[in-house]
Amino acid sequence: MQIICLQENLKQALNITERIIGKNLTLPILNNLLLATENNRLRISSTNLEIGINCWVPGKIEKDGSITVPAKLLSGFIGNLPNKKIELKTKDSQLYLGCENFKAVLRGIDAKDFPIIPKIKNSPLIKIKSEVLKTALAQVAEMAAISEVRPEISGVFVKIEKDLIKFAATDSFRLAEKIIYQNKLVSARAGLVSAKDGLESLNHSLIIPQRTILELVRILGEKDLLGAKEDQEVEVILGGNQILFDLGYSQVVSRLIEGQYPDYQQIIPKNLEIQATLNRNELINGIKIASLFSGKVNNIKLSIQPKKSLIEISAKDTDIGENKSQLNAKIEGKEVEITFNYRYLLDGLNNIFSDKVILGLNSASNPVVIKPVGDTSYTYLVMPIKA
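May I have the structure of the chain above on its own, in the form predicted alone?
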């Protein structure tokens, strides 16, 4: 193999692919990246046997070939080179690199020993604008559980229906749901671009591992990526127990989680007896201040007082002290006091982008629903701490 490409392009591709690689002692080749020529480009691939990532780098291919080399070493070396042309050559299972006055030789492993990353050749199920997909996934991904006992809730649930796509995640203590509505997105010239045979024929439910979602969000959030466009579309392709996200310049392939996702809709209250509308930033600041006094238990108390049109946020710890803050709010319903883990409240509020939010509940022992004012597409639910 012999290739000439730009340092900047190679560095970007390495940033995309190397992040899923950890230290694997039982299969050392998983610590390596696969470099292979393909269709007059350099393909860089990585896998941890759950996720596979491919990224293509433009360059001048003088001789075809392939090799695998240690990911961290290659990335570290390339990242510190000047933004000039780099020559890569292979000989006797070694990769020779040269860039102006910098040269290196990396010992590799034969490419034939690298695990096969599935190639899914089915037609795209749907196409989604990358920015819409990134935002939707980021709003739910962190709420998934880290659980080997209940693997079905360790991922993000995706349901594709006739006129919408739902994303949901829960760890049993909090839940987030994001909906992409077809008609709204089309009118906004964003979001859903097309679907195989139209959405009317679609009815798919699947669970994607949280790690896959987090990696996809990271890649979609990278700026000035290889070949990325401002209105970049992502093709979503299913094949057996695998899912492929094709970004054009890069691909993310992942296994799906088998199992039945819990019917989370049952725990979202349909009617809310108490509703409080208040400024989102003021609520976040009040929670952050109270958290300083919550001690190791992370508990803070919200006292909803409709007669005074305010919400009092308080926390107390015998070793630290106590704090009370009062926020103006428009409140309908009865007075109630309710205790939360402040971190769970902040996780939901930080994924809401409206100026005002609605807190809805029925009692101190029932879950609280948090929604952005003027946006029905996002719902966050958090369980209280019972005294």
Given for the second form:
Number of protein chains: 2
Amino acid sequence: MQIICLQENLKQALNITERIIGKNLTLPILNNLLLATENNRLRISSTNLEIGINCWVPGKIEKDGSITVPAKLLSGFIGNLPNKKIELKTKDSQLYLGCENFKAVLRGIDAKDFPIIPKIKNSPLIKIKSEVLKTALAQVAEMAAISEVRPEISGVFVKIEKDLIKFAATDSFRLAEKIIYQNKLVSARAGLVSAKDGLESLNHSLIIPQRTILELVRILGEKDLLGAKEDQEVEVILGGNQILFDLGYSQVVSRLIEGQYPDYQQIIPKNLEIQATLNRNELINGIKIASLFSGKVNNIKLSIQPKKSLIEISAKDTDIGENKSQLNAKIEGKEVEITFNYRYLLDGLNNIFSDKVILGLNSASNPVVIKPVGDTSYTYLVMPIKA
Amino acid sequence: MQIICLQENLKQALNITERIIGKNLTLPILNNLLLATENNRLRISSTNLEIGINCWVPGKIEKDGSITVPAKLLSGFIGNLPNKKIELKTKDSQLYLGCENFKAVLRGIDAKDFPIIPKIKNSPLIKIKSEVLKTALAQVAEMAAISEVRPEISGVFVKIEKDLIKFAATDSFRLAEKIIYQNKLVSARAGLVSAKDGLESLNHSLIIPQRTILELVRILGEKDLLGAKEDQEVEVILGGNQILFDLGYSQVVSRLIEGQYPDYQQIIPKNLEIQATLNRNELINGIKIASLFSGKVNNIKLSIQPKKSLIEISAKDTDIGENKSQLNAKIEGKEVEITFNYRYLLDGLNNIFSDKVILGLNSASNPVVIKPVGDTSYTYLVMPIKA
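Since the structure above is the form predicted alone, I would like to see how the form predicted together with a further copy of the same chain looks, so please show that one next.
Up next: the whole complex, starting with the chain shown before.
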């Protein structure tokens, strides 16, 4: 292999690919990045056996070839070089790098030992704007269960329906659902037009590992990369038990989680007898203050008082003391007191971007729904704590 | 006690005082801040028995008194309140707080159990601009030894001479010295004018714990606090085994370290037979790149080549690979190769702010001196590693 490419391009490709690489003692090649020439470009690949990332760098290919080298070492070296031309050359399982007055030799491992990152050649199921996808995934990803005791809820659930896509995640204490409506999609294969020859023949529901979603959100958040456009599109392609997100300059491939996702829709209440509308920042502030007095149990109490048009947030701990905050709210329905783990409330509110939010519930023992005002695409649900 | 003060002022005072408070299980009152009325202001104090910090908040004192309350709880509560008037009131060892619609009761501990922070009433030894003091201390503080095996080098050494003040710190592998010349001082008590009745009667040398210096640098770095001026002055006052830094709105009191500081001056070479002048950023970059190849020993090699007017930085590890960077330099003296722990070189270079630096040495087994070009006030010295 012999290639010349620009430091800036190489650095960006390393930044995208290296983050999934941990420290693997049993299989050292997983600490390495694969560098290989492909269609007159340099392909850089990483994998942790669950997720695989490819990234392509433009350059002048003088001789085809491939090698794998330690990811952190390569990215540390490249990152400190000036933004000039870099020459990469392989010889005897070593990578020779040169850039102006800087030279290095990296010991590598043969590319043929690198795990294969699956290639999925189906036509795309969905095309979606990078920004729309990123926001939707980020709004639900952190609600997935971290434990692997119930693997089916350790991922983000995706359901493709006739004219929309739903993303959901839950750890059984709280749940987030985000809907992307048809008008926000660039295109959906047959799917959203004619169910007959399109979506019917594919899985309608899939579960993507949380780690994959978090990596994807990170990569989608990186701007101006290797020719990425302002309104970059992402193609979502399914194949067997794998999913591929194709950004053009980069691809993220991941296994899917097998299993049946719980029928979460049935616990989202259809009618909400009590509804309070209030300022989001004030609510966050009131919860944060009460959290200081919530002791080890994290419990805070919301008292919804329609007659006074206010919500009182309070917490009490015999060792610490107590507090009470009153927030103005427009309230419909009857008076109620309800107890929550404050962390679950904050997680939802931090993923809502409207000035005002609606708190909706039916009783102190049923889940509460938190929604942005003027946006039906996001629903957050928290189970209360039984007093 | 009954006081009304502004949230913003209270928040700033808490920010200054609370940082030295850890989690003390044996003496719970050390987790608390002391709040006490004093000369028509509210004084907030913290201590970890080594350092004590006082801070004064303007306010309307309606009733004198005092209490101690948990620091993290108080600052968490105050920090989330709006910038409005806060009422503080004590009753039965509890602190009642109110601000608009937010109320809290904090369980406290009686103020009489709070450790006394020494008051030092001597006249100031030195007056110095806050910015000048902060920069000088920050340039040496991190070189002090972290281990307490040799307590005398675990602090920053301060030496007051006839027309200058020297700050020094070392961990025996490297050393930093910063001099503040008379023209940078606001005033020095008699001291720098007439040694007879001033400095002669005081200790000329003292050792201040590293932790104190780091806290002081942090506090001096906070701007626009409680009426702090752009060119705030700091008074340094000595008393017994204590030192007081008086910023006006705040005071830092610390014990001094007893013992004899090593006579470090004797290891700073007077003449430097080999001197290389080169760009600081390029040198930092070259060292960072070589560090990647330095393996577990952290060793990198500098080869000074006067004939080629360059310094070659290299490192090699059989498992990793090797590298070589060439930097242009103006060099006087003979050719030499010298090995260093790269971390010690970077620590010094990160505390130099000039574009160009001088590397000076006499041989591969003697210490190397790093100095900014055009500034004689800072000297950094590193011991080489014997090859």
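Positions refer to the first chain, counted from 1. This structure is a prediction, so every number in the text was calculated from the model and none was measured. In this text, rigid core is short for the largest set of C-alphas that superpose within 1.5 Å between two forms.
K.L.:
Rigid core superposed, CA of residue 248 - does it shift 2 Å or more between these two forms?
P.N.:
Superposed on the core, residue 248 moves its C-alpha less than 2 Å between these two forms.
K.L.:
Compare the position of the CA of residue 307 between these two forms after a rigid core fit and state whether the shift reaches 2 Å.
P.N.:
After core superposition, the displacement of the residue 307 C-alpha between these two forms stays below 2 Å, so no.
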